[in-house]
Amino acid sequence: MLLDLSGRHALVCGASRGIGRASATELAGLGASVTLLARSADALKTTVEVLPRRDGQHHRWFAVDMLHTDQLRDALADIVADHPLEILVNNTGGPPGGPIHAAEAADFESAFRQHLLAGQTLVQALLPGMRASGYGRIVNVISTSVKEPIAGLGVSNTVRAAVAAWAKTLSGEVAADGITVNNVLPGYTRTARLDGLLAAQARSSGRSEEEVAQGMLASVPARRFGEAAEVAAVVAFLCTPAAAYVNGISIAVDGGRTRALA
């Protein structure tokens, strides 16, 4: 199985931490030069020392914030310009929780900028180079909210919806330049953003973050919450050689959680 990605290049957004961080650990570890982005430069920095390297190697960081399309396609910009990229992960942080009655337009605008219009932004300034070289990934980090919308993610469930329509109409488009495109849809995993939703349904239902923690498990078969380079493994395999007829789908990483057979 060809999984070698030595002499590639890849932009990991979200790459700070949880699975960002580690899918650029991944795609490292497979031989690929990594440029990271995210909002912290401080975690940026720490993160960039640690990653794998081989001769050959450059890992490098650029600080931006994916709700501010104008200031990312400015990064962009001067990424390109140093070194076309062929690997793209398309990965940020979901929108706040709650019903979605009660939101806001707003809320519905701030989360398609950051998810969907930063994704059309990444993919406008990356294909250039995946198509003059004839090689192309570019997986995006959605949700399990795809295939069966999730209570009290009424803005995520719309807009990572919106997020995987576009991917699989961008898959139709690219693939006979070498391009694939896929969808990773994680489920309950250890992250920031696990804690965040355990912290506030705690606090909505008056239950405690363990009782809601087993709830949430009860819902998986595997009767664990996954890790973060478990989805990781799923997004780097993607970006593989390996991995050049599969095209515009949606893998579950969940632990057998998703019901639904498509």
Ligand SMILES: NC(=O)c1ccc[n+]([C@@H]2O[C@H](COP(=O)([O-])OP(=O)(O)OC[C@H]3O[C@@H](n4cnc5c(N)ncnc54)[C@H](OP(=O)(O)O)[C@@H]3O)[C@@H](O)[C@H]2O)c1
Second form
Amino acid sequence: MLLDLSGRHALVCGASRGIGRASATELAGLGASVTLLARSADALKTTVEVLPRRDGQHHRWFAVDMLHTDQLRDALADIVADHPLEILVNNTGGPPGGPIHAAEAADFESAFRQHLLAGQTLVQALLPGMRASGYGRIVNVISTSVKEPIAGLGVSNTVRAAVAAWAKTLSGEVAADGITVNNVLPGYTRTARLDGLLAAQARSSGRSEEEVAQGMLASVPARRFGEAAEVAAVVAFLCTPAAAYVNGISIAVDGGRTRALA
Ligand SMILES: NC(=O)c1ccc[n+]([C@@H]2O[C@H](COP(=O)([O-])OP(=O)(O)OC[C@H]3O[C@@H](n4cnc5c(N)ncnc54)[C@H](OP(=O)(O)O)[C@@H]3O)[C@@H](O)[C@H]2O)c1
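Beyond the form predicted on its own, can we have the form predicted in complex with the named molecule?
The complete assembly is shown below, putting the previous chain first.
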């Protein structure tokens, strides 16, 4: 099985912690040179120093807020200036939770910008290089909510569905150029995002975080939370030569929680 990414360049967004950071680590372990992107310069600096590195691998970081797509576009011009990036992990922070009937227009607008418009900006910047290389891997980290909307995550459910439709459409347009577009759907994964959701649900329900966690785990056949590295392993596989004929799909990495057949 061809898993070697030596000589390939990857851009991993939301890479300062959690699933993004774990994905960057996996890709570097497979030999790719990795560019990290997130808002926190300090966390990015720390992360870039601990990435696996062999001869010929050059890792770097850019601090950018994906909410501001004009700034993202400017940063991407610098990012692609030296060499093409053949791999994109399109990942960012999740929108705040809350019932959809209480969401304001501004909540939808910012989530749409940070998730869908940022993705479009990233793809438009990287596609020419992918096409020139004849090799492209775009992996969007979304959520199992694209298969089964999750109660209490109204804005997120809505915007994630838009991202999934965007990705499917894109996958059909670029496949003939050797570029694949796939989605990884994390289930409950032990990261800062999950900690935040546990704390918010504990506050709003008057239960302890442990009780909220046990309630969540009751719906997971594996009866445990996932680890960021377990999601990252699937992200990284989709970026390899071995995954060349996997295109336009959404893979849940959720311990079996999603009950939908497709
Ligand atoms: N963990 C779960 O259980 C779970 C389940 C389903 C779906 N997901 C989704 O999977 C994705 C990754 O989850 P995670 O658990 O790894 O999240 P996380 O721990 O909150 O990490 C999010 C990453 O995105 C970066 N980020 C956030 N806002 C950003 C912005 N405006 N511009 C640039 N970077 C930004 C953060 O870094 P900075 O703060 O430095 O910018 C961080 O590196 C999220 O969309 C999340 O909703 C997670």
